[in-house]
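First, one chain by itself in structure tokens, the form predicted alone.
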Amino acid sequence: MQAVIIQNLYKNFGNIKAVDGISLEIAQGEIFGLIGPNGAGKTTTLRMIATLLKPSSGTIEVFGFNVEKEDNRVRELISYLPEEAGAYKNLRGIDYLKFMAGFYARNGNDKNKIIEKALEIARLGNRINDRIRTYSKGMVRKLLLARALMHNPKLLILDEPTSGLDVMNSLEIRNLIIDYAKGGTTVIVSSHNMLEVEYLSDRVAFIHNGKIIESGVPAELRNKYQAENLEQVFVKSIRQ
């Protein structure tokens, strides 16, 4: 089964095209990887899978439902990180977990197995107790991922998951992202970083200008295109 099926998509603001005319399919538990410069047309489309914007034209449809027409039961599968998410910084985590928990659960078991589970995801140990605007980036970032976690998404969707971070804590969640998709979570990873991309996804997409240049699997396009990376697979097929 298809996760997401993107159709001739298209999104304009006033004259700007922001997406031009794409089409995509991504399988249910791959990790697909959407890769292109600072505006091209990233975070418009995630925005758009994410019920978060509405298509000029084209069709959404996520694990056979349309984004538009079914926004509501769309909502229900997915979990949408972006990168300028952030935190109640007043908040203690835990407190924090607590209060997102509430959204998601039907009971009161359900709640605390839920919190359970993103105590597990953000691995803060002690600082958990502590109040968010004592938190590293990294910290933080730990603890949005366990948000967007916590109830066990069908599709989650991360727009520049480790923008910012430092080696080892961007490690830690690109390890954490392959984990949850070996264990059937679909994913859509959104960045510039190339490489970061290669490094997680089974398949890639590149866009600029809003349209699809290129995409497959990296090795193949790394030997399609003689390159050793994909930042030079990119760099290659906008020269086409």
The other form holds:
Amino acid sequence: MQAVIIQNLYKNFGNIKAVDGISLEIAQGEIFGLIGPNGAGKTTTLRMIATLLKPSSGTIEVFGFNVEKEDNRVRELISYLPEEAGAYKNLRGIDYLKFMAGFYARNGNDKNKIIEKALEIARLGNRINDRIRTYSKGMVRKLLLARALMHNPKLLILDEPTSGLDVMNSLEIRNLIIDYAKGGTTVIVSSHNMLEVEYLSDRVAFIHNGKIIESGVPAELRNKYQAENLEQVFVKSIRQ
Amino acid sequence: MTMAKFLNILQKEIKDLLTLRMILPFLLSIFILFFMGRIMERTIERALKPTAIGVVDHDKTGASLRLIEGLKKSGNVVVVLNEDDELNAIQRAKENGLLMVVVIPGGYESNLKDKKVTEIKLYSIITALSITASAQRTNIKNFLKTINQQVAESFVRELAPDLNMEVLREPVKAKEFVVLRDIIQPGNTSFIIAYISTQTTIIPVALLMLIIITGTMIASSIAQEKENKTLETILTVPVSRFTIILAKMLAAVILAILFALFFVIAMGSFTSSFGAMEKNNLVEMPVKSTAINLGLDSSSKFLLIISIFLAIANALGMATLLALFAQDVKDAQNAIMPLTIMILIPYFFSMAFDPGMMSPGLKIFTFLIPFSHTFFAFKFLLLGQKLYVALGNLYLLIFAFVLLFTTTRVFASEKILTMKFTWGKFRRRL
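Return the form predicted together with the partner chain of this protein as a structure block, the form predicted alone having already been given.
In what comes next, the whole complex appears, and the chain from above leads the way.
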């Protein structure tokens, strides 16, 4: 079964075509990278998959559920981490995790298990008991990633997961995503950092001016365009 | 499950709203009101104290002594000043905190005997311009009256010793009654009207603060979701948008009720200052001076409480709707400006006008604003016009439902992420 099926997807904001006729399929358990420069339409596409925006036309299905008509069912399956996501600064890290676990847990036991898992992922030690306003950007990002992963979503949507982080924190986050995906979760990750996506993804799609201009397995794309990395593939594919 | 999620959000919202930044302005206003009450009480008590008068007696005769005795009997504290020089006497009066100096000239007794006019000098020492000072200065007129009355009575007594002075003083006596709704009670009309107008001033002020503060609270709460970048996350968790917005509003309503209770207690303290007048038997109050017991019957009180509650609900709905388009807390303060204006207009109108005085056009304009019904409710209820208040409540209820419906629709749509509030126009954001 395909995790995500997108067909003829369009999204307009007034006269601006943010997404211009995208069609793609993402297999279950795959890490799929959506690559493109700023303003290419990556975030708009991810927001539509995450039920935040409604398509102007076209359809998106997540595990067989239509995101427009069955948005509540889709929200039970996904977890979305926006690029500039934040947490409630007045809360302590642990309270934030408890609050978010409350949306997924069926009972008290279940809630404790979800929180335990989040604590494992976040690896914040005693700082988890501190107010979020005292956290560094890297710590907030780890807390948010733990929030996104704690309830075992079937589809994880990550928008620029390492944006604004230093090398060490970025590497830690990337490894967390790879480790987690081994469990069979489907991941869609967007980034303008093409090297990062190449490192993470099983398959990638290049998006430019709202259109998918190329897609495939990174190694095959490098061969096809006689390029050393995906950055070169992207440049060559645009020129074509 | 849905209820658990609802309570999860509600609990978090209450925690979030109860930050020091949110509640400090409210606590401050209650604190001010509470202490204003205490200060007011003390001020009134001080104003009701007898006036301290200094007397310089240049005549030193039986007549002048009788005059001094008369002054004492009419409720003044009299201090006899022995300074011959008037300026020295005034200086001593100042040092002793006396408010007036009365100088009885030499020849006072002989002038009385010869039926000649005597000029008594009155020096008023102005030390303050407060309510206390103005009340005490009113006593000057009474004082002059007292002197003339005494002298005139002594002339009359000389000419007709058997005449009843009580009858001469007031051959036609007035006994005042106040008729308010179906209550007829003896009392001083001017004091009662002053009391009622104070009540109809205090209640709108309290209401104004309550509505604006709770409106600001909910607007900040919504805007904080955007400012902290938590909105997108909360919108993708498996809980309906209606549940989220309802929990947010309910949290604000719970806190609004809590704050309203505190407010009523503080108001009670403020209005109890009128008790000082009652204690001195200067005023016969038709109603007890507490904020809740406004001399209204149970059904009137019920209508007033419902009206206040609905006004808060409308303010919350309106503030939420306006704040949905704000990008941050500062933006939200600007966004709720129309709400503030809609509250200020009926606030000023309710203090300036009686509905009966308003032209039909002004009346329609005023009562189209939902909050007007609450601001005028007390006046209507005081005059027994319950039907107007009941109809106003119905209007407020319909308005609240429309607001809630619209707010939920906007919150459930993508507009909450794509629309941005700027002064005078909405701008779409990618």
